[in-house]
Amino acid sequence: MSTLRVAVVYPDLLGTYGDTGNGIILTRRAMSRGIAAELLLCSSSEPLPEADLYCIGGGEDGPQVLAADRLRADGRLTEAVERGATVFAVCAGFQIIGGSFPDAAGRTHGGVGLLDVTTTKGSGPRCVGEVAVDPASSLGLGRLSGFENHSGVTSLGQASALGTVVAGRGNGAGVAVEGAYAGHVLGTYLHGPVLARNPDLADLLLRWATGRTELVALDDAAELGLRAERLASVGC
C-alpha cells in the first residue's frame, strides 16, 4: 500500500457530532508512524472515491434517510467493502449501514446491507449519555467510552455485537450489548470524537485497512487520561 486513503463519507450530511474527528485522528495516526496517509472529505454531491478506510457520522433524521438513498444508488461503498475497505460507522451512519432503519416519522427506510442488523424507533426515554463498554474479547480492546445520543432501536442478525454495555444504555433493544461488526465493518452508537477517548480500537480499524498486523507504539498518554476521565464519570 502506498498511501492509505481515509474517506469521511458525506459530512455535508452526516457531520452533526463532529464524527469526522474519526477520520482526522486514523490519518494522523497512522501518519505518526510513518505510513503515508490522505483523508478525503466525500461531499454527498460527487460519487464516492475508493478508499482504504471510509468512516461514516452521524446526523439527523432527514439528512440520514438522503445519505442512504445516495449511498445505495451511488454502490461505491458495497464494492469497497467486497474488494476488502474498512468501514467505521457511528450513529446514524451505524444505522445506515444495516438492513433498515426508521425516520422521526416512524417509516421504515432501507439501509445499504453491510450489517445484519435493523434499527426501529424506540418507544422508551432517548439513550442520552455516557456509555461504557467492554468490548468482544475478540477484538482485543480495552473499556471503550463514548457518548451516546438516538432513539433507535437496533438488534442484531448474524452480526457480532461489539461488546457488552456495563454503563449506559447501547443498541437499546433490551439486551445489553452495543453496535455490532462482522469482518472489517464496525458500527457503533459511540461519539466523542470515539476514537479521540480510545485509541485501540483507531489502531485497530489502521491494522485492518493497512493489513498490518502490529503497528509501531504511540505516545498515547493524553488519549488514556481522557478515557479514564470519562469511564471514572459513570462509575466504572
Contents of the next structure:
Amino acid sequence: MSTLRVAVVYPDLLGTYGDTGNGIILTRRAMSRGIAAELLLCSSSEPLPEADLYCIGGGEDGPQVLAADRLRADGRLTEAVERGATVFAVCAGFQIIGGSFPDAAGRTHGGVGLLDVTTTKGSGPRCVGEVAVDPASSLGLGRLSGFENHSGVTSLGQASALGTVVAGRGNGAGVAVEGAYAGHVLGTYLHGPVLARNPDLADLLLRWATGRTELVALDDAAELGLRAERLASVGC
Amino acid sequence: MSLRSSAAIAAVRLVNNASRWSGRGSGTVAGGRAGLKIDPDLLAWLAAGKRVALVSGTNGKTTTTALLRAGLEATGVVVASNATGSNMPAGHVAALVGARDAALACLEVDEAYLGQVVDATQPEVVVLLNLSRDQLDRMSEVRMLAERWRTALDGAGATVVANADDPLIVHAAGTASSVVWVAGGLEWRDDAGACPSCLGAVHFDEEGPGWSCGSCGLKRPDPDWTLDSSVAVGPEGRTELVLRLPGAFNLRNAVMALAASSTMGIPSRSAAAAAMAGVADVAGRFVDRHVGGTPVRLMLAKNPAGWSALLDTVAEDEGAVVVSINARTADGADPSWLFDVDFSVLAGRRVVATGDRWRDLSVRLKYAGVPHEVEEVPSAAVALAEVEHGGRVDVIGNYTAFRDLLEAT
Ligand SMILES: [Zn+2]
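Could you present the same protein in the form predicted in complex with its partner chain, rather than the form predicted on its own shown above?
Following is the full complex, with the preceding chain placed first.
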C-alpha cells in the first residue's frame, strides 16, 4: 500500500457530534508512525471514492434515511468491503450498515447490509450517557469507554458483539452487549470521536486497514488518562 | 387586574426579595417560577398591551437582545428585558414584573420555548438569528426546532426579522406573514447540508453567500439588510456601525438588531446605532478584567458555531490563551463537539487547557497539532499562561466554565 486512504462518509449528512474526529485521529496515528495517510471528506452528492478505511458517523433521523439510500444506490461501500476495506461506523452509522433500522415515523427502512444486525424502535427511554464495555477477548483490546445517545435497539444476527456492557445500555436488546463486528466491519453505539478515548481500538482499525500485524507504540498518556477518568466516572 | 394575577405578581416579588436577602442568586428565575405556578397565564397577562420583540437562535441571542434593547431605548422609553440571560418563561415573567411601566419589551428566548412565548406575548417582531447543533444530549435536534418554529409563526401575525444566510432559518420563517431578510452570516454549514425542507443537497456558492437546494428550489432570499464592511445597508440607506464588541459576528448581530428596531418604527437609525455602540458588557463577555492579578479578556463560546466565530476573532492575537471546558448539566454532558471545532488556529501561541474536562480538551488539542500545557484549576491556568509572557490573556470558556471564571474576576 502506498498511501493509507481514510474516508469520512457523508459528513454533510452524518456528522452530528464530532464524528469527523475519528477520521482525524486515524490519519494522525498513521502519520505519527511514518505511514503516509490521506483524509478524505466524502460529500453525499459525489460517488464514494476508493479508500482503505471508511468512517461513518451519527445523524438525525431524516439525514440517516437519506444517507442509507445514497450509500445503497452508490454501491461502492459494499464493493470496497468485498475487496477487504475496513469500516468503522458509530451510532446512526452503525444502524445504517445493518440490515434495517426505523425511520422517524417508526417505519422499517433498509440498511446497507454490511453487518447482520437489525435495529428497531426502542420502547424505553432514550439511552443517553457514559458507557463502559469489555470487548470480545478475540479483539485483544482493553476496556472501552464512550458516550451513547440513541433510542434504537439493535439485535445481532450472525455478527459478533463488540463486547459486554459494564455500564450504560449499549445495543439495548435485552442482553447487555454493545456494538457488533464481522470481518473488518465494526459498528458501535459509542458515538462521536470515540477513538479519542480508545487508542487501542484506533490501532486495531489501522492494523486491519494496513494489513500490518505490528504498529510502533505511541505516547498515549493523554488518551489513556482520559479513558481512565471517564471509566472512573461510572465506577469502572 | 385579576385576583389571581395580582397574587402571582406579589409572589414573584416576594420570592425575589427573599432570595436576594438570603444571598441565593439574583432571584429572578425563582420569582418567575413562583408566579407562574400561581397563574400559568401570567406571562400573557404581563405582556398584554406591550409592544414585544423576541430574539432567538443558537448563537448571539444575549448580545443581539442587548443591542436591540439599547436601540429601542434610544427613543427615551423604558424597555423591559431579561438582560441576565434567563431566557425561559420564568425569566420573562421576572423581567416584565421588574419593569411594569415599560411600554416595550425586548426578550431573549430559549430556542425550545419560542413557540410557547410567541403564543403568550403576541410579539410585534421576532428576530431569528441562526440554528446549529448545541448540546444534543439534551436539546432537540435542530431540524425539529426549525419545524416547531414554523408551526409557531404560522398565523402569529409577527414580522420576522430572519437571517437569509441560514437555510434552517429561511425554512423556519417560511410560514410568517411578513419577513425582513438580513444577511446575518453563517458560521457553521454542517447542519444545513441537507435541505431543511426536503432533505435534498443544499449547494453553497464557492464565493459569495448564495445557496440553494437542488431538489425543491429553496434558496437564499434577497436580503433587505446587508453588511458592507462596518456599514449596515438597509432599505432606507446606510448606517455606520461602531461597536465596542469585537468580531464580525457581533457586527452581524448589530445588523439584525438594527433591522428589528427599524421594523418597530424607531425613527432615527443613527441614534439607535449610536446607542448600540455604547454596549460594552454583555453579561460579562468580551470585557477586559483581571483574574488573580492577570489581565484577561473573557469570552464565551457554547457550541461549534460559536467557537468557530470566536476563534476567527482571536486568530490575529498573539498572546497566551486559556481554554476552559466543562460538561455540567447546563453545558451538556458530552463534549464530543470539541472535534467539530478547528483548534489548529491556536498553534504557535502559549495554550493552557483547563476546566472539569481538561483531559478531553487536551486530547483534542493534541490531534489538532496544538502544543499546550494542562492545569486542572482555571485560576491557576490563567496564572500559568501569564508566566514568562505577561500581557493580556485570552480566556475562552464554555457556559459554566465562563460563568465560574466571571465569578473569579
Ligand atoms: Zn429542498
